[in-house]
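Only one chain is shown below, in C-alpha cells, and it's the form predicted on its own.
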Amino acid sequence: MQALMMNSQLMISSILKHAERNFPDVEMVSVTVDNPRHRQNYKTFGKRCRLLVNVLESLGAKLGDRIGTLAWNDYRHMELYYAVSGSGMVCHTINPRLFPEQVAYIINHAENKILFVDILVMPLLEALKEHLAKVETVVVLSDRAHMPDSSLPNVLCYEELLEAQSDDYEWPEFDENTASGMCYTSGTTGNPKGVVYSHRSTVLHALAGALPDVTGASNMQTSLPVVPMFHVNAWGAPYAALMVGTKLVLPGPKMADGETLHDLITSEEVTVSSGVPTIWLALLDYLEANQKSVPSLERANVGGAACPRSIVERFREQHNCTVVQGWGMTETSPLGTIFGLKKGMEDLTTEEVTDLQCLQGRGVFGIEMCIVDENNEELPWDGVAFGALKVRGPWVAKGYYGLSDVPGAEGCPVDEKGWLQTGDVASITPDGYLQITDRTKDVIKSGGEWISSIEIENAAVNHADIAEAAVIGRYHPKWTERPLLIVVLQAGKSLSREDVLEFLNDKLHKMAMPDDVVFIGELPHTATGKINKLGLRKTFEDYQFPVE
C-alpha cells in the first residue's frame, strides 16, 4: 500500500524561498574587504541569489557543473551557496589555506571552469595560473572600485555582473539526490578526496542540526559562524539559519581576529557562535588581555579538534557562556554527535558537567554509530572498551568523487555492511557519550598497551602556562613506542621538562606518562586548524629518548 502524501523533493532552494517569505526582514551582516559592515535582509538576499543564477547561465554554466569558490564567510559567498545549488549546479567550496599544489589539484580534479574568488585569494590564483588550464572564467567577489589588477585571463567583477541581470528566475525542482555541494578532505597523506553532498542530505542535515537537543537554532538567535564556509559547509550553519530565521553575522577574512570578533559579538548581540578550539583560545586570550567581555554570547560550539577543558572553564567562569562540543568530519556533512545533558542529570556537579562537555557528545537522530575491535566485532557502550569508530546515516558519504562507491572496494570509505570507517578510535559511555581517544594512525602502542595521544594532550593544555601541546609516538628500544610530549608555552612563560611531568603525574596512568617533553615555538597545523602530526613525525623522525 502506498501513502497518500505529496512527493515534494527536498531542495536547497526551498530553504531560501521559506526564508524570503517568512523572515524577509531578518538581517545578514558581513565583514568584507570592500565594506567593514555590510547589511542586507533575507528579502534582498533572495533577490540577489536570483540575479546570480542568471549571471551563471550567462557565463555558460549548466546543470551539474562544479562552480568553484575560494572565499571567506560573507554575504556573497552565501549567495553562491544558494544560487549555485538551487539552480542544479554544484557549489564546490575550496580551502584557500591548503598548499598551493593541493588547491591546483582540487580545482583540476573537480573540473572547475568558473571560479568565484575573494580579493585576498587572487595572489594565490596568480601563482597557480599555469596549472589551471580548465578554468575559463574568474569572478572576483568585489565591486568595481576594489577590483585588483590581474594577469589572469577573463577576470570579471561580481557586482558588475549582477547589475547587468534581471532577478526574474523560477527555482527548478529536480531529484533531491542531485549533487548540491562538494568539499575535499584535507588529509595530510595522499591527494585530497572529494565528498559530494546532495540536496536531500543537506536539507536533512540542517533539519537535524536545528533540533532543540542539537543546536536549538531559532529566530530568537543571532549566529556568528567563525568556522569557515569552505570547511564542510560551515557545519551547516548557512542552511539551518535561513531555515529558522536566525540573524547571521559573518566575519569575512577577520575570523581569526580577536578584536573584530569581540566587536561583532557585542555590537550585533551575537548569542551563539561556532569555531575550532584555536579560534576560541585566541578570542579568550584577547578578552582577558584587554579586560573585555561578551555578555550576549550564550553558547560557543566547538568542533574540528578535541576541546581543552580550559576553554570550557574559561567561557563558563569568565563569560557565563556554555561550551558545546561536537564531533564530525567532511564525510558526515559534518554533524555526528553533540553535547547535551539528558533527563536525570539535573543534579550533576559543575565538575561532572564539565567532564561531559569535554567528551564529543551524544549521537543525533540520523546517525548510527558503533565501535569495533581488531576483528571487526562490535564492542559494548560501557565507557571502557575502545575501538575503531564507524558511522552511517542519510548525510554520510558512501564514496569519493572519481573513486569507487562499491562497499569494500579500494578507495571506498564504506565497508561491506555500509558503515563509514572514520579512522577514529573511540569509546562510548552507557549514556551514549562519544569519546574520541585517538586517530587510528596516531594511537601509540607501547609494550602491547594502547595509549591515547589525545588524553595526554588534553591533560597538558590544562596547565595555565601551556598554550598548545601535541603527542606523537617515537621508537623506544624496550617498549617499541613511547609518547613524546611537544609543548608550546604561553608568551612570556617558562617551564622545565620536570615541571610538566610533575603537573601530569596525578592526571595520567603510569603507561600514559610521556617519557620526555620538548619545547618548540610553534606547532604545525593543517589548513583546517588541526595539529599536523605527520609534520611533527617528520621533524622528530631522528629523535631518541634520553637514556635512563
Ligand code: ADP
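Here the rigid core means the biggest group of C-alpha atoms that line up within 1.5 Å when the two forms are laid on top of each other. Numbering follows the first chain given and starts at 1. In this text, all values refer to a predicted model and were calculated from it rather than measured experimentally. What changes on going to the form predicted together with the ligand:
Hinge residue for the rigid-part rotation between the two forms, picked from 440, 134, 405, 137: 440.
A two-part rigid-body description fits the chain between the two forms; in it the smaller part is rotated by 151 degrees against the larger.
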Contents of the next structure:
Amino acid sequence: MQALMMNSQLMISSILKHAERNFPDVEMVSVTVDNPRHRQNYKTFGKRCRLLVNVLESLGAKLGDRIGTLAWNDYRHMELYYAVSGSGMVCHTINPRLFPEQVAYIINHAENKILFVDILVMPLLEALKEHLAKVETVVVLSDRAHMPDSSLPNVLCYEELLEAQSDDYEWPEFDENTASGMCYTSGTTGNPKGVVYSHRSTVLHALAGALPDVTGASNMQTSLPVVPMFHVNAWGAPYAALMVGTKLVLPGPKMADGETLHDLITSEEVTVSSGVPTIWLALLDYLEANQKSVPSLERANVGGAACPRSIVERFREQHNCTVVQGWGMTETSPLGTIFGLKKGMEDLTTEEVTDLQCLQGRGVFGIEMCIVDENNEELPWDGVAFGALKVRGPWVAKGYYGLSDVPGAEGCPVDEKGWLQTGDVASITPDGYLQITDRTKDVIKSGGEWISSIEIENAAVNHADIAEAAVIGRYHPKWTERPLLIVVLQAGKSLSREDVLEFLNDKLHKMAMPDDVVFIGELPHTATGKINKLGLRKTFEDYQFPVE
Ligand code: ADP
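Mind giving me the form predicted together with the ligand, seeing as the form predicted on its own was just shown?
Every component of the complex follows; first up is the chain already shown.
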C-alpha cells in the first residue's frame, strides 16, 4: 500500500525560504577584504541570492553548470552557495590553498566556465592563466572600489553585477537527487577526486547536524565556522544555521588569526565555533600570550584530524568551554560521528570525560558504520579489535565525478557490499565511540590539508645515492601531523639529513618538505611487495620531531 503523504522534494532553496520567512532579522556578520565587519540579515541575504541567480543567468550559466568558487567564509560565498544550488546549478567550492597545479587540474576537470574569486586569490589565478583555457568569466567578489588590476580576460565585479539585476526570481522545485555542490578531495592517492552532493543529501545532512545531540545548532546560538567553506561545505554550518536561525559570524580570510578570532568571538558573542585542531591551537596560544578570554564560547567543535588532549584540557580549564570532536570526510558530507555523553555517564570524572572527548565520537543517525578485518569480516565493537572503517548512508558518496560508481569497480570508493571504504583504521568501544587508530590511505594531514607521501618518496628516490624511501605522517604539536622521510641508502653511499633536505628543496612545495630524515638499513614490505606503512608507523610510534 502506498502512503498518502506529499512527495515534496528536499531542496536547498527551501532552507533559504524558511530562513527568510522565519528568521528575517537574524544576522550574518562577515570579515572581507573590502569591509572588516559587514553585516546583513537573512531577509537581505535572501534578496541578494535572487539577484545573484539573475546575474548567473545573464552570464549564460545553465542548469547543471559547475560554477567554481575560490573564496573564504563570508556573505558573498554564502550567497553563491544558495543561489547556484537553489537555481539548479552546481556550486563547486575549490580550495585555494592546494598546490597551484592541483587547483588548475580541479577547475579543468570540473569544466568550470565561470569562477567567483576572492580578491586575495586573484594572484593565484593570474599565475594559472595559461592553464585555464576553458574559463570564460571571472567574477571578483568585491565592490568596484577594491577591484584589483588583472590581465585575465573578462574579469567582472560582483557588486556591480548584482546592482544591475532585479530580485524577481521564483526558486524552482526539481528532483532532489540533482547535483547541488561539488568538492574535490585530495585525501586519496593520485589526482584529486570530485565528490558530488545532491539537494537531498545536503538537506538530510543539515537536518541531522542540527539535532540537539549533534551540533546543537539553534536560534539561541551564534556560530563561527572557522572551517573553510571550501572544505566540505564548512561541515554543513551554512545550511544548518539557516535551518534553525543561528546567527552566523564568518571570519573571511582571517581564519588562523588568533586576534581576529578573539575579537569576533567576544564582540559578536559567539557561542559555538568549528575548526581543525591547528586553528584552536592558534587561538589558545593567542589567548594565553595576551591574557585574554572568550567567555561567551560554550563549545568548540573540532574535526578533520585527531584532537590533542591538551586542546580539550586548555579549553575546559582556561575558558570553561567544551570541546566536541567529530569524524568525517569530504565523501561523508562530512558528518559521520560526534562526541556526546550517554545517559548514565553523569558521574564520570573529568579525566574520564576527557578520555571520551579524545575519541572520535559516536555514530549519528543516517550513518551506519562497521569495522572489518583483512578478510572483510565484521569486527566486534569491543574497543580492542581494530580494522578498516566503512560507512554508508544517504549523505555518503557512491562515486567520484567522472569515475565509475559501480561498487567494487576501479576508481569507485564503494565496495561490492555497498560500503564506502574510508581509508581509516579504527576500533569502536562497546558504547559506540569511534577511535581512529591509523590510516590505510597513503596521505598525511598537516594543519587540515593533505600532503601526498608518494610525491615526496618519488622526489627522494631520484637521488642517485638513495635506494628506497618511505614517508609517514608523525604527530606534530602544531600541525597535528608532519611528514617524516625514511631513507635506505645505496650500498656504500653516505648522505646526511641536510644533504637530503637540500636535494628536495627545489623539488617539493614548502608544505610538503619533510620535517626530518632518518636512515635505516631496510624497509619492511608487505606480501605484495609494497612498503609496509602500517609496520613503519608502528616502528616509529614514539618518534618525535626535533624541536625547532
Ligand atoms: P575533513 O578534513 O573535512 O574531515 P577530508 O576528506 O579532507 O575531510 O579528510 C577526511 C579524513 O580526515 C578522514 O578520513 C580521517 O583520516 C581524517 N579525520 C577527520 N576527522 C578526524 C578526527 N576527528 N580524528 C582523526 N582523523 C580525522
